[in-house]
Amino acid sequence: MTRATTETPLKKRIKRHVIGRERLFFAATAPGLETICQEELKVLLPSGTPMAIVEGGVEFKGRLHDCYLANLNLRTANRLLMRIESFHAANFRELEKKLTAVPWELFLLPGTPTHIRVTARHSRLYHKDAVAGRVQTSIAFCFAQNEFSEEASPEPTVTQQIFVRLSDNRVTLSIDSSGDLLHKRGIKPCTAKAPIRETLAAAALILSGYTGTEPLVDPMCGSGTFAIEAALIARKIPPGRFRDFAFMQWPSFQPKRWQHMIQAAEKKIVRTNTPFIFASDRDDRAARELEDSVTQHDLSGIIAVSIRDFFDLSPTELTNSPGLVTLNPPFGRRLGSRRESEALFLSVCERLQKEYKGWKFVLIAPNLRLAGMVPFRSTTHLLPHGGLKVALMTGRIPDKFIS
């Protein structure tokens, strides 16, 4: 005989208003990556899911299950927000009244530390600190007025971020489901001197047409971002497999559903013991740290790491067939002068032209002027990287060059 479990009124409300209801979500991206992220969502979510590109990312409707799925699988999103409420407020009295009606207990555990992030545009409520203070007060008031002693929950250890957007006197409240930004895959313990964000590297691979079946050479790998992102794609490993998320400490979190999702993803992972992704760098410390990360996360069957100088390496030493070469050459402060970085960049292009005939490429240039000096045809995308707008170039190096 099974013992019947009685759901508390709060659990019933959470199930009805958060778990069982379609809600609006917002996948935030870096400028220029919105379309790629939308294509990822179209593949990931059920056909016909309402979605649209908006300023800063992609909005879509879905259930909590879709929130889990997007956090686990999206390669190019920065974070995923769940909309809580949206209402009109043109002054603080109106704001305070509307905030009093927000059922914070559906979204936050008692005692949860919170950080309020406010953006304001074309709104009479332009004082961000004052708005954040009102939101914080409304959360405290909610839990002070309602004792949820019936709910035995663990002590929250994650600071939940509440986003408040003020635009044309409309207030939109959202909660961050991701926690750490999604580019933090939980794989690399260190950061090299020339980091490229994982989300940008994944976008570059997608833009290049990388399928995960051809050889890939990352010959100035640094911390190995291109190589690791390529390995995740090739082995069909979800980028969020090695990390936790903020939604795991929501009152609505369903551990069994999450575990089932992880197990389903594990079954799709492709196993291989023949490396066809080759990462190398002349910096022996960077190469050794990458090798440690690769071994620790069971990626040594697909990624081979070596200490080599790009200018001494020929891809024919690694593979018999052309594939994709990825390069983020050092520039700017990393070399000390603009002239030196430009000279290095042009030397890289010459080496590619000589050694990588017939290969597809991903190449990052610090500006459009330098990108225009590349001696082979490419498609250029201006994307944010390290506070700058860099030129991300993709294409194929011709088998023969006409002088």
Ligand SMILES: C[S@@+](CC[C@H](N)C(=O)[O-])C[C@H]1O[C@@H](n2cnc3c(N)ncnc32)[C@H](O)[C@@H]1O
The other form holds:
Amino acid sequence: MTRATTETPLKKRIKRHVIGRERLFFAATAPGLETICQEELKVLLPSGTPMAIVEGGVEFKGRLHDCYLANLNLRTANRLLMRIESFHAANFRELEKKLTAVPWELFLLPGTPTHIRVTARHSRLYHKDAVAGRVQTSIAFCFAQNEFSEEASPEPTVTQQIFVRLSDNRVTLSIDSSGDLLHKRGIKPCTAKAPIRETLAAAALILSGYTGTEPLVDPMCGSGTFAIEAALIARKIPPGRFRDFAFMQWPSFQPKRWQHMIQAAEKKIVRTNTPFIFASDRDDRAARELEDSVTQHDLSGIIAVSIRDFFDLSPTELTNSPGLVTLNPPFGRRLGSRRESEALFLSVCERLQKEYKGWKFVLIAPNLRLAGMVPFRSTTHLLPHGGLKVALMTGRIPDKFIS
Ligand SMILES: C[S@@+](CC[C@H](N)C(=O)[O-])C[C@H]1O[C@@H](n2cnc3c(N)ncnc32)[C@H](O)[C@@H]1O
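Having displayed the form predicted on its own, please output the structure of the form predicted in complex with the named molecule.
In what comes next, the whole complex appears, and the chain from above leads the way.
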């Protein structure tokens, strides 16, 4: 006997307008990472998915399922926004009128705390707080006018972020589907001194041509960002596997669909018990914390952590075949004095030249001047890192040096 499913009118509308309809999504990235993110999206989404690089990220058309997929798998995006509405408004009356028509109940559960983030340029409406206030009021009004709690749902615990972009008197409303920024993988504790962002580390690995099959040495690992990102790539573990997302508290969330996606991803995970990612640091606390995270997240089969000084370590102790060495030495304004970090940087290059012949490298330099002093050929990318611009260099250390 089949049981008739009673679908409330609201559920039907959510199915029609949110789940079943193609929408515009925006994967926001750090400047310089847009192209890599677009390449990631091309692999993830069905071929022919309309997408384009726009200022600050990549826009694409897709369904809610694609939004789940992108959140779970993108390594280089900061967050993923879903477009709600876009309309013209050049004064507050017009804005209020248009906002009244927004069906917030399709995007927010009753009682959801919201945070409104406004950006404005070339628009007559430029007072951000006043605009945010109007949006907040329209949400409150929508839920006060209508009885949407047709079915008991758990009290929302996540603050949903609504992004309002005003540009040339056009208002674009979007909702953040990610919640915490996507570089927060849910693996490491946030206690390290100067960690590199996971999104930047992943981009560096991608730029270096890391395949996930060759050995990797991260000999100044700190919190181990390079090592962990590499392990996720090598074992085909989705970077979002260990965290939650804001969309899980949307009225459109389909837990079964999500579970299905996770199970499918789980089946592709590669198991290994021969570590070929070697992370070390001379700071015993950093190494111990990393060791804990690695064990907790079942990564000890692939990452070996040790307390070692980079200058006493030779990669031949770890592996016979050259692979990728990733180095993010401490620098200037973030760790140690400028002169110290420059001297350290140059000795790092010397050590690489002596011990890592034939290895591919990812090297982070504090500035372009130092990057220019690297004694082997490299490709330099200028990327944002903790409010600074750093030079990220990739290349291969030659087998022989001509002096
Ligand atoms: C900028 S931090 C690395 C951050 C790391 N990429 C992360 O994401 O957390 C630099 C690290 O180099 C380590 N370090 C400095 N000199 C070292 C040396 N001679 N040998 C090994 N580690 C060293 C420091 O202890 C620090 O953890």
